[in-house]
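Here we start with a single chain on its own, the form predicted on its own, put down as structure tokens.
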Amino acid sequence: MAKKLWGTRFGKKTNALTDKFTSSIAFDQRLAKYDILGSIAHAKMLGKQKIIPAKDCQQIVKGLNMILKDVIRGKFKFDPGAEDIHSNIQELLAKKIGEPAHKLHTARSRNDQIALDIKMYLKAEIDDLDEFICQLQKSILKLAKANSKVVIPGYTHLQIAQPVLLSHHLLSYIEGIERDRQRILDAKERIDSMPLGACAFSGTGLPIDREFVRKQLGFKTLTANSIDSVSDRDFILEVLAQLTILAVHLSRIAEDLILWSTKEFNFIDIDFSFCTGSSIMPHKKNPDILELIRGSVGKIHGDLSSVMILMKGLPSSYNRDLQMDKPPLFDAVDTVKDILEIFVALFQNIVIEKEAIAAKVQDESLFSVDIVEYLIKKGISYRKAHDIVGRMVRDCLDKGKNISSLSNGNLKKYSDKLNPDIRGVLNAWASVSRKSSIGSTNPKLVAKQLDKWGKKLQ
């Protein structure tokens, strides 16, 4: 059992049972990178400002980076019986270098500690996230231009509804996914400011110098308020709730594939490194993967959930409950950064099923709203063009006839404006190629956005 910082004041041992529970080091081992770091920073202020002597900050500092090396080879062996990791590093330190290690905690105190490691994990995070989330919006934006003849039935409410194009629907991927992405990237503008020297809560007496401390773990601003620093956690927050808005995204996309890929819409084939089998049914090719991705963007909610309910209650100033926001965080980065990865790879393994998508936007239901505009263009209502192309539904389409086999007669008799060609309306590209609002599926506006991403994206 490691030395406890605190130990001194005790007249008697903690229960076992009390260690166990109490024990963070299980989780927050993976921020001894980040503790390392903060303390060298640490020492390096303490020695420039003579509130240790130099002598002393030269050999913490050198039996700091020593266990730094061993903790990025990955050779650093954690103490399990080491209440958290800044008494891991202590403790190994003082083994390495003596009496000086134990000059090391001047001036600070875990809970600003924990608060620098987390940001500072944070930042390395999000810069890894805002990377796989790139990664994905190309490996989309591959298939979008590979596909960019493509027409696809669209869907409103899981009924069919008009044309539009393949890459038009892949692209608005691109643009949720952006925005996550964006909201990530201004989440960590607020976790970039140094909390370390605000101590317990209250700063201290000592002449240190934050602003060393800052340049030298590059952080842009000081925390200006002591208690503000150690015992709020909305940075974690903010965090978990861009990353939950993301798997949402995510899991929609993964519905998506998952409806694309069965007999039933039949527009995409998912390679089988991504698919599983069936125990008893041999002929199965299932979309296990997109469905485990779809559940466990529940997790990420739960985990959002998890630190907001924890939050709530706390009084101002550190409360050990903090010591519980870390298992929740680290799941969710861990997660949707696996969700991102496979994301990257499933994409790029995608087949079209193109002849089974054109032999689909023959459905001339399809086209529908095009008559509507058809009829408005010759001078009818809105109204009235609505209800003259339901009537012609309702005759036609609902029992299994097209209304490109009505004689011109027959057309008459819905509108004298419907003329013989309309049946020129009745055709998938004709249709994406009429429209011309800004941010529609036509060809060439989307041809604009596939450029615009492309270069973005590099």
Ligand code: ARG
The other form holds:
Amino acid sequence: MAKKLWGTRFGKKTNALTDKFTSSIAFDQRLAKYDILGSIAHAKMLGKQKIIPAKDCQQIVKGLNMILKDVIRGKFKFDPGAEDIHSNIQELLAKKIGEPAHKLHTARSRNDQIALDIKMYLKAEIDDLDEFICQLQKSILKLAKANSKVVIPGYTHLQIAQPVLLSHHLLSYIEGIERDRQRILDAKERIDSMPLGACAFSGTGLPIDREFVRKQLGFKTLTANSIDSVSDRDFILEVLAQLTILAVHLSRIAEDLILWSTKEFNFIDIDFSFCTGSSIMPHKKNPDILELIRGSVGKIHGDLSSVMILMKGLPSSYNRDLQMDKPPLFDAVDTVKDILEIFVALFQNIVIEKEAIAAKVQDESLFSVDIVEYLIKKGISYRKAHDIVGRMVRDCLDKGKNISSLSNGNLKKYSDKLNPDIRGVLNAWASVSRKSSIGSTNPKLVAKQLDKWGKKLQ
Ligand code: ARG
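Having seen the form predicted on its own, I'd like the form predicted together with arginine now, please.
All chains and molecules follow, beginning with the one already shown.
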């Protein structure tokens, strides 16, 4: 068991149960790199300000750099008995360089230290997430571009609705996750304030130079209030909320693809290498990856709820409860990264079932709005046009007929504005091409969007 950073005031040893229950080394060890980088910046500042002798400062920095190398190479052996990552590194430094190590914690507390570590960790993770999200956008775009002429039946209420370009549908995913990307990048702005120097919560009387530490660690600003510096976990809540929204989007995409891969829809085929089988039903090819992605939203939302409830009811400044913010944060970040990684690969392994889709867009109920718009363009009011088409659709369904098979005379029974050219309307490509509003599924407009995203994601 490592020596406690606070052991002297205690007349006796803590109970082993206390040590086990309070330790965070099992999960905060992943912050080692940031903890050391923060300590190096802090030590250099202490030396520059002559708060500690230059010689000691050099020794500390040298020792910390040695430990950092091991951490980066994955050779660092964490002490499972340490109270936390801060104590673990402090103890190891003392073993390496002796007495000067005991000057490192001057004008610092683990309270501002942990706030710094998490902020540094999150800034790096946000860069990763940004990259991962871009990769996913790219693989969706590739599928959209390769199938830019495919028209699928679109659905509302999961009932067949109107034809849309598959690429238009896929671009809707890119738009959604772009907002997620922007939100996550925006959170970085508020993470980018350096808390070190708040010490326990009230600051220090020693002549520290916080600006110097800020610059070395590459933060944009300094936290302005020492109490806020150690109390604040908004930035964790914010990232967790943003990851939850992203996960909801990813779940929606997964759900679409699950439906599309069924025999009933048959819009896509997912390569065997990204599916699983059944132990009892030999014919099965299951989309388990997508189901697990859909299922992960619960876990990520759970992480958000967990920290939200953790924060509720805490008084100001540091409280040990805050230690429990890390497992849910790490879980959410790891889970989202895992999902994004496999989603990129899965998109590269989707085949579009063009023939099956072409057969599905023969369904003439897809064109009811097109006929309504045809009539409106001939001067009929929207309400009347809707009634006319409603009657046609009802009769056709009752008699098991297609609108296209109605004779010219029959068409006139519904409206004298219905001419034989109406049959040209009953076609999926014609339908999407007739759309003209900005943001619609018109092929020329969608092509421009594909182009725009191609350039943006380059
Ligand atoms: N393990 C703690 C945490 O994660 C580090 C800070 C501990 N501070 C303290 N005064 N005990 O929040």
